Amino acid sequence: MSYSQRFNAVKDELEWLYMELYGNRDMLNSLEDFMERADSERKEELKALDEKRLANRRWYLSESMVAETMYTNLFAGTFNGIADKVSYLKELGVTYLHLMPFLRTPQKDNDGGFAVSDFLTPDERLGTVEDIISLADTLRKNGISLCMDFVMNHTSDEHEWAMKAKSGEKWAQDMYMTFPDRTIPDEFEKTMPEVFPETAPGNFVYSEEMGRWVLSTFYPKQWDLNYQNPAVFNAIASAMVIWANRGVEVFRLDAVPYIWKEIGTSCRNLPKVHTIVRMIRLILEAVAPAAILKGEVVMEPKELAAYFGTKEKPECHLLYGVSSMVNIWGALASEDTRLLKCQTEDLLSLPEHSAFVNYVRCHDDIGWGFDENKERELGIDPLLHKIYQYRFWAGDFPSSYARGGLYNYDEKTKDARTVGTTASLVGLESAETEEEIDDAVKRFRLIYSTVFAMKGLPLINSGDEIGMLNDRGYMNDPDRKEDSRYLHRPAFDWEKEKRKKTAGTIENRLFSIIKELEGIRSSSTLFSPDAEVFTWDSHNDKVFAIRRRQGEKVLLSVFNYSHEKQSARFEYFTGLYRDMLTGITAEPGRSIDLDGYQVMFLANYLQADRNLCL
């Protein structure tokens, strides 16, 4: 399909949603000369990769799809030093790499990346642009998709617009919102949520040297872009499909809920937010049918199916399955599955073409969004509950085997979340002995098999694989020490990697544990995205289940959150099934007993003496 064609099949509806928008014809002339020679400069073998996806659009959601997130720096140092260590991420399994903010920052303030000074630059510690180029070729070649952090809400106060803006150039001034007094921004508090009341109070900060108010949802040096204008939504759709055109496949949308913003309302979520997200999405249909969208969207389990769009309209191709991660900490620590389940059934019940990234953890905190009004239903106090579990995850209980810290502690709402890595979390940073290593081992085969048997595609976070500890060393770094997310961003130890291959050393039992996880979703099409996906009742609030389900077949994943001996019974499940992981035959529909933290994949299809331990 040639440019032209897939330009006029979206044209009409963008050209619409650009002039409902913003009724400037210029600026539409404008990005669509720029959309035509971006297409004139797009590589051959990504014009080729357009028509393989065009061919296959679900293919991020394919059974053998295995997604890890990273810093550059923390793994290898640049991006070169991650080229150098592809054999690595094959050997991993991984196809989908999702490289965390790499774009050029301040030397201090930067919020992990997160503050970006230049769409188009990287940080030159990192490499070039040339070096990005080439990494993501190498990536491409070796069948793994390169994911690129975008951070499309803010820019830091050091870019060249703000720069400018400081300096009293209109034109940069209207890239954001400001203001000459407190008139209008008081207005905005009114309605307008706090994101980091303790650390980072008010939605707005004033610049001494621009003598003007500035809209600044999360940090005072990261400004927020002003989406009404559209010279701001052209720069930020170009880098882009720029960015696609080095090698980009898929688009982190960072802190997309926030990018509109309207007195009145709390500046999240609004309408006019989809409206961009789909205008974005049908220029990269456009221009790089290859590249997707993924929205970070850490809101409300009700606000997500915007985010989707509709069939026939639809939006990011992707989200984070927030809420996923949070209610997996929250089963295992509470060794109560009923929220975890219930969660589970409200996004089973999305529309069809909705897909969660699912993981255990990334580079940010837990916080302990859980849905209140369903807490309140199974009788759960919302806030016992949440601290609880930031409590238990700090290690603050007798009976906790977690080494985990807070974050954002807030001591008149008593909110806080947590942060750790994962191997900290289950225990084996204080395990002493070999039963407590077994103990820690088994929950983190039990989160992550979780994790791989949900719908959708499963993430790992770098360095869980071999188990990496918590860094304090971060309290050292007068630049760092104020952030405990750094705690969980330990640099990934290659002497640590080097035992995966010495068996029985927790490097190799976790490495392991992966690796039989990919075997199982690669060698069954129940885990492809047209297989049918339920929850199913255990009769044991301990045990929770997922079955997925493709003509006659059928799997059935169990999972026991109690660290005790558990039994489980599934009603309309009628023969034998074999478990995957061990080859043993159960009946689901009889009672079945499970050990503390046990996982079981049973399937109906299997032959008996196939070998099953993958």
The other form holds:
Amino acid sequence: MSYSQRFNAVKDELEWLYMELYGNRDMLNSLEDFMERADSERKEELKALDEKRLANRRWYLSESMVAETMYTNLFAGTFNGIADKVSYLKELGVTYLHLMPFLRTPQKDNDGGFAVSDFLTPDERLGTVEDIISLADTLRKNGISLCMDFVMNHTSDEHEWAMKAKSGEKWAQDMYMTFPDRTIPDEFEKTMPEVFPETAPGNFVYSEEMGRWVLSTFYPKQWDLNYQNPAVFNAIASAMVIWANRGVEVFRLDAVPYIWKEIGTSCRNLPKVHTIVRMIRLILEAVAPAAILKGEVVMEPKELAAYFGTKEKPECHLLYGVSSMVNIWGALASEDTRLLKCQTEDLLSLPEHSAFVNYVRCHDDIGWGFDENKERELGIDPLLHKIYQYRFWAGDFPSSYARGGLYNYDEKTKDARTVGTTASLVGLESAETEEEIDDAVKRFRLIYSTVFAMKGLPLINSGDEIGMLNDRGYMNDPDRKEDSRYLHRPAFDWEKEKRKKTAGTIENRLFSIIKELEGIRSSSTLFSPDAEVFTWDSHNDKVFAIRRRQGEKVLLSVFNYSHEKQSARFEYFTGLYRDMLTGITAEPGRSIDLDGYQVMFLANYLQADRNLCL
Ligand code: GLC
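Instead of the form predicted alone shown above, give the structure for the form predicted together with alpha-D-glucopyranose, please.
After this comes the whole thing, all chains and molecules, with the earlier chain placed first.
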């Protein structure tokens, strides 16, 4: 398909949306001219990839896809360092690599790279533009798609636009939302919640140099961009196209719900956010159809559907399964899977083209956003439950094996979020005996299995596969000590990695679990995007189950979230099944017994030849 065919397919809608939002024909023309030039500059190799992706549009959901997320510097120092470690990524089975923000950023106080000073130039400490292009090429040749963290809501206050704004240039001030006094900021504050109430209260910062207030939803040094200005939209959309031409295949749209602001609203999830995301999708579909969008939407399930758009007018290809993540940890602490089941059902009831990246840990905290109505319905007190969760994961109770910490504890509301690496949370940091290590490994298997069984793309947080523990070093660094999320951002330990080769080590056991789960996924078309996925009642609140079906084939994944033995029974499951992990035969329709934290992947037998149905 040629560029002009693709452009013609999106032209009318793009024009309609752009003119409705901006009413500026000149700016639209200049964007369209840029798109045409970008097409002529797109290299043949990427154009070939475009064709390949167009022939298999849901490639990112195939059963062989496995994602990993990492900071470049923590994993291998530089882009070239990552390129040298590609064999490790392949050994782990990664096919999608999400690099945390890698663009130029202030040396200090940069929110882990989420304060961008230049949308086109990488952080010089990580490498050059040529280095990242070469890394993207190397990854692609090895079957790994590069995902770029694209911070589109704000820039650092050292970005050229911010610097010019400070020196009084009006066009540059218009790239942000700036105000001469508190009148409008105070109006906004009436309805705008805070993202970091503890570490960055308020949504505006006063710039002495400019003598104006600037909207800054996140940290004061992150100035929100003004998407009401078409110059902002054109600059951001063009930067994405340029990165797509440099080989980026997935864009993580950082904090996308926040990009549009209006007085009298929460300034989150507003309808115009969707106009903008849809326009970005149309632009990429025309110039770089291989590229896809992954939205970082840390919102309740009911807010999520809108970010997928409709089947005819889709927006994001993928969203983060944030509520699954929260509910997995919640179920593990309380040994009660009812909320996990309800919210999985909520996500599964979203339109069919919805797709999630499922994960247990990432670079951020675990924010205890349970479905409060559902909690009340189940007789759970939302505030007490939240307090129980963050205290449990901080290791506050004698019974708790976890060694996490708190993030943004708010004395007024008693709200707090949780930090810590997977290994430290599941008990590998506190474990002293073989039995405690075994239990921690079982918990690791349980939660990672849940993630691999869910509908969507499983994501590994770099370091989880070898059991990286918390790093308390950030507490001695004045630049990082206020942000406890650094607790779970340790540098990847390559000495520890070597131990994974020795059978029986923790590293070996965890790495093997991931490999085993990948083996299960890739061995069966039941993990392909067109299999039907449902939750299933286990007749036991401690046991969570997901059923996949494709024609006659059925797979029942069963997870015992209790440390004790449990039994479960699954109605409408007739005949014999076999556990893909142990090979043991079971009859889920009658009753099955599970050991503490046990996981089963039960596949049915074909009636005719009694072969496993995979
Ligand atoms: C996203 C990131 C988070 C960052 C924030 C501001 O939520 O995941 O780490 O602090 O955006 O950019």
